[in-house]
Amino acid sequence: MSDQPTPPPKPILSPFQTASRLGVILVVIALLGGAFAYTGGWLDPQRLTPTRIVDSFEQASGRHPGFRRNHAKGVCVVGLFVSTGAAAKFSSAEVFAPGRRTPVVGRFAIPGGNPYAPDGGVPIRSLALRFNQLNGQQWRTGMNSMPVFPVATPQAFYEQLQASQPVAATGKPDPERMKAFFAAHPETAPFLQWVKSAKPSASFATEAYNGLNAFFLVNDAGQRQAVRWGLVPEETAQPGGQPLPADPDFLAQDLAQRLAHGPLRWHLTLILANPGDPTNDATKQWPAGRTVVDAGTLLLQSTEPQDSGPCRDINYDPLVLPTGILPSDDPLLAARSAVYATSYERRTSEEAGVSAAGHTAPPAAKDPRS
């Protein structure tokens, strides 16, 4: 026997009663629907998002199916970084104990979006690299060879690359652009006076390379640091520069050479920051005088072309950190983690021969080459 009592008749819905209440259904799935899309940036074409950005930079160098949208030239190298110790006091992460061995395979680059530019129309070289810690933690850091960025934020990131988009007549960028942005961008100044003596290298070997983003470090009592980190090679470069060879690909050349005869070094060293050194602009450089930890030695041992080599498929992501290191309060590094995944997704669907959702993209570029 069921005890349950008998529900009470429902009231009939009059046919304008249903026709509310369905309304109602609507309206509440509309409002949700809408917040989704709200939330993905669909209803607010104005909004600066990684999409945006990685666009521009294929509108400016052409899109260039499975190659970075940025840095697309470069090789990949492979070596082991040799820890002193002397970080270890500042930092916990098992990169900086005291002997220790990481292995590491990094990326040389120039920048810009054309895999196939000359390596002498840059004056920058970048390093990028992933150290694989023995506890499955990884660090990954992309450096380049200015002392600073030209931007603070990426907002103004995004009005440089709008300005220095290439005109259809010249195909250059348009001076005049240029220099309004220059104008408008006034913490673009120590780049501008950098670029001005600035030369392209004839090797990557002899650069330095900076992390420009600060950090922070982290020690085992929970100390923090502010930090900045580079890497000063061993080799010197010759005095007063050196005519660049005429194959547009000599960087790669002059690597795989110094190569063939050994390891190559670079000492990573880390800038502490003194207190109120600032740590949300990569336009400015921490004044001379502070402390410099020479962490360890770099030894880069070879090289393989990057269409098959270790680190095409890597994204030199700066926010994959080991722990006893921290990200800083710098806007550019929350920018670049997105931005970078958003290329990463398109390379790697490039490769797979899948398509990227929400690619806006112009139709790919030909390799001149072929």
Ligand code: HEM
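Switch from the form predicted together with the named molecule, shown above, to the form predicted on its own and output its structure.
Shown next is a single chain and nothing more.
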């Protein structure tokens, strides 16, 4: 039993308040998704390109030179992955060899393009990882605390992005436009169901992180197995949750305090698809009862600020994969890769003092709290 006081009854939101809350979260998800609208055949590239999508991030969150256009607020972490060997029969990737210890550079973050946003503003936490195999190959992946993505296709994502644009009068999405979008896209129902009860957590360390897209594991015999992966924490939150600290930067502080007492651990789980399970639809969870493989333990050992830490210059492109892992037919993957590359080029050019257009970049935005 928790010794925390019983929380007050949750207020009942009016239809307008509910629509407004969903609208704000979907704006954040639009940033989180990496603008999946640019991929061959879905949209005319003359109308929509990675550059225009990255521009739209700046329009939504303001321009912050030198920062990522999404997940702008984050913190670097360093550790290693220790394989159990249980995944070696499914994949020839070196990272899964029995007993193999693979160095990892990661980044915790919250979604959105504002590097000074309060940590309690959204219920989503993210973790990106780069595994550096001894053979020189890398595996990069990004995971999120939500269980599904709102939409399955680039076209639907584009429509979502348009529906969730804030209007000038209120600075928030138009509830009627959001309502029309939901009515036209019933596949958003699982995500909306999650949103209704989602609350911001008080710690990165107690979150489970889900890889929402499917991939294929390939073994030495060339056999392919569809898979989704995720991380399950060994530390868990207090029953019933806990009040969020007043400090807007509480997540980084909590992480540093926990790591001062020793490494934090997650189990890397691989969910193996059955024949017929969809690999191209991130809105659908696979049915319960699928085989789950404990591939090993992620140990995060230290943290550093994102502006000087080892994660600063990493583009966590989900299509950087080692031998033994292949992308699925999910149409969102190629678009994420293209937009991440554009964002990376822009921010690194700004850090060098020169914009992508060859002009001197303006100074980075100052923290409004200072």
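The structure displayed is predicted, hence computed values, not measured ones. What we label the rigid core is the largest C-alpha set whose atoms superpose within 1.5 Å from one form to the other. Residue numbers count along the first chain shown, from 1.
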**Message:** Quick check: Leu134 between the two forms - does its CA shift reach 2 Å or more after fitting the rigid core?
**Reply:** no
**Message:** At a 2 Å cut-off on C-alpha positions, does Ala226 qualify as shifted between the two forms after fitting the rigid core?
**Reply:** no
**Asked** Can we say the CA of Gln162 moves by at least 2 Å between the two forms when the core is superposed?
**Response** yes
